[in-house]
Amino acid sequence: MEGQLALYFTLRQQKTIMKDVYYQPPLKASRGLYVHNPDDISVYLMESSGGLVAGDTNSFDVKLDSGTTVTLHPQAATKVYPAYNGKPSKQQVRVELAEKASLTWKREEVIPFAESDFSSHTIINMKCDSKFYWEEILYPGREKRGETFTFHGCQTQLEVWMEDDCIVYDQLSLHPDKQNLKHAGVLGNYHYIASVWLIDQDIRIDPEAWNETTTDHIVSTTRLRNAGYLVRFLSNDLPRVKREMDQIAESTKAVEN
């Protein structure tokens, strides 16, 4: 299947609105809800099919124009079914943010099921003063079927644009069939991989606060130079992660506050 899903964005009477949506399913998206602000525009991203399987492409155009601010929640986690045909399930994501605009995208949880393919590549092209936060949990597989680690490939890729210049180029690829992901320098003894970007030149955060160590659970904070932070998770407390990610997109608003 080709699922694809353009939403465009804009301001009516200083308010942002949804103005475009084009689908194709088994993408689709929610009516525009205003939940805690009237200037912040929240639209659930749903997906009918049940989960990607091999073969399958599902594609993300969003637009946003100049002032808008907008929230975007995948309604479930994207599950990647086996290639049993030997072709890989991709995602493509694709966002422009003008001047001023402001996208956030919850958290996309992806989990690859045994002898899945996954492949996903997401490009953002912003302003200086447009603002992004990205969130993404990468699961080691269906672990409660004894799938731990046991899908063919899983590829990610981020690029973030800030008018000519790439301040973010982030690709991460799994192939447990071939590398040993429990080696040091890889994932060691953790299962889940985390990711909160916040690119965004007038945020700031504490790293101490995001900078821990323990048997289960690691949590780490680069500076991305005047342009944002990265805080990574290496993980096995899933619930931890969650609330952690939590914490840190409450404590961003208080600082837009």
The other form holds:
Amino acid sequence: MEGQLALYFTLRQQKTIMKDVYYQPPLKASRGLYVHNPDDISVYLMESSGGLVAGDTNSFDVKLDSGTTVTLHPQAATKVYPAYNGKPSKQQVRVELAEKASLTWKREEVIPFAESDFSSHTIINMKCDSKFYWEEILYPGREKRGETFTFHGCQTQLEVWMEDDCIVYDQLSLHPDKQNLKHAGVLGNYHYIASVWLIDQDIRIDPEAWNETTTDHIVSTTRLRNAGYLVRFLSNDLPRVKREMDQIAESTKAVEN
Amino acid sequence: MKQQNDDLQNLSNTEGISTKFLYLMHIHDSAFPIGSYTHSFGMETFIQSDTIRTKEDLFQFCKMYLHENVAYTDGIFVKESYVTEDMSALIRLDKICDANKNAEETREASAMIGKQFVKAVLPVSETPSLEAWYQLLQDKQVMSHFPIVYGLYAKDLAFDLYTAVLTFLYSSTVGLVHNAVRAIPLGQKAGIEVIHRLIPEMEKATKQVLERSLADLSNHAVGLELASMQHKYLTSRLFIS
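Mind pulling up the form predicted together with the partner chain next to the form predicted alone we just looked at?
Expanding to the full complex; the earlier chain stays at the top.
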């Protein structure tokens, strides 16, 4: 299937509205909701097929006009089914942020089933004064079915360009058959890779607050070149990862307010 | 410099090729002032947590560093820099290299070594690409990451791509072994044994890099990246990164 979802947000009388929506099943968007305040519109991204089958491609195009503030919530984790026909499942996300636009893309979770092959490419074009917040968790598979790193391949790429400058060019390409994932320098004994990207020239967080190593959880923070932070996790404690991601999101809101 | 140019133009002369190779050996000498021997790129965090304690630990770490890190990141940047002709494409490559290094200390180390390398080789070599690059560096249009300028240097000196990538992987890995021998500490004999066991791995990794392109970049050595992020919080440090 070739799912498509294109969303266009603009300002009307200082209020962010969703002006245009184009969708092609299995993708669909909820109507815009004003959960916190009229300046911030929330939209749920829905996927009616229950997951990506081999050969499927889901494409998202999101455009924010100047001064708009948007929060997108994937309704459920992206489940990737086995690639029995040898074709990968793909996801493409393209985002354009105009001046002073702010986009928060809440937790993007990917669960690659055994023998699946997944590839995603997320590319953001933004201005120096626009803001982009992206959360992602990569699962090792359906752990309760005994699937840990039994997929063929799982590749996620996040690319963020702030005008002419490349701020993020992060590709995680996991191929358990070809790589030594168990070494401590790779994933060690951890199963979940999670990332919080805060691309915002004005944001300040305390990196030491997100720097800890325990037997089932590592988190650390790094400054991106003049444009925000990456908080990265390797963990076996999924509830803790989600809790800490929520705390980071809350702390950044507190700074904004 | 005249001798150097004569050597370069005399590729069919094996004597010339051997002599030419000395220029490459020279820049990989530990005394060559580019600072690569002051960085551990996150390894020191693993040494302090006792993850690397023995000769075998060090070998396994360097093997991982080679196959899961350098062969998926900097090795590809050396290759891409070597094969890219257009200067605007090279500037874009340097930007991507900068953004690809998430951990701040590793990113700064790579740029610092690259800048020192350009400044060290320019006065003694005729390298038109690096001369143009130096102007961009002065104009602050590039960060000048080491794999990018190394690829340019190797191409200007007419080394083949295989040699360029292999020697880059060699110096990246051997530099870590030398540092580990001091930091763990291990004896010099242990360091020599580790390097000898790593040389066949370097050959394998180089062949893999030659098959790869920018689309194959991967930061899946997440443990190493986290170790590099955490390095600044170690209570005592021998290395800058």
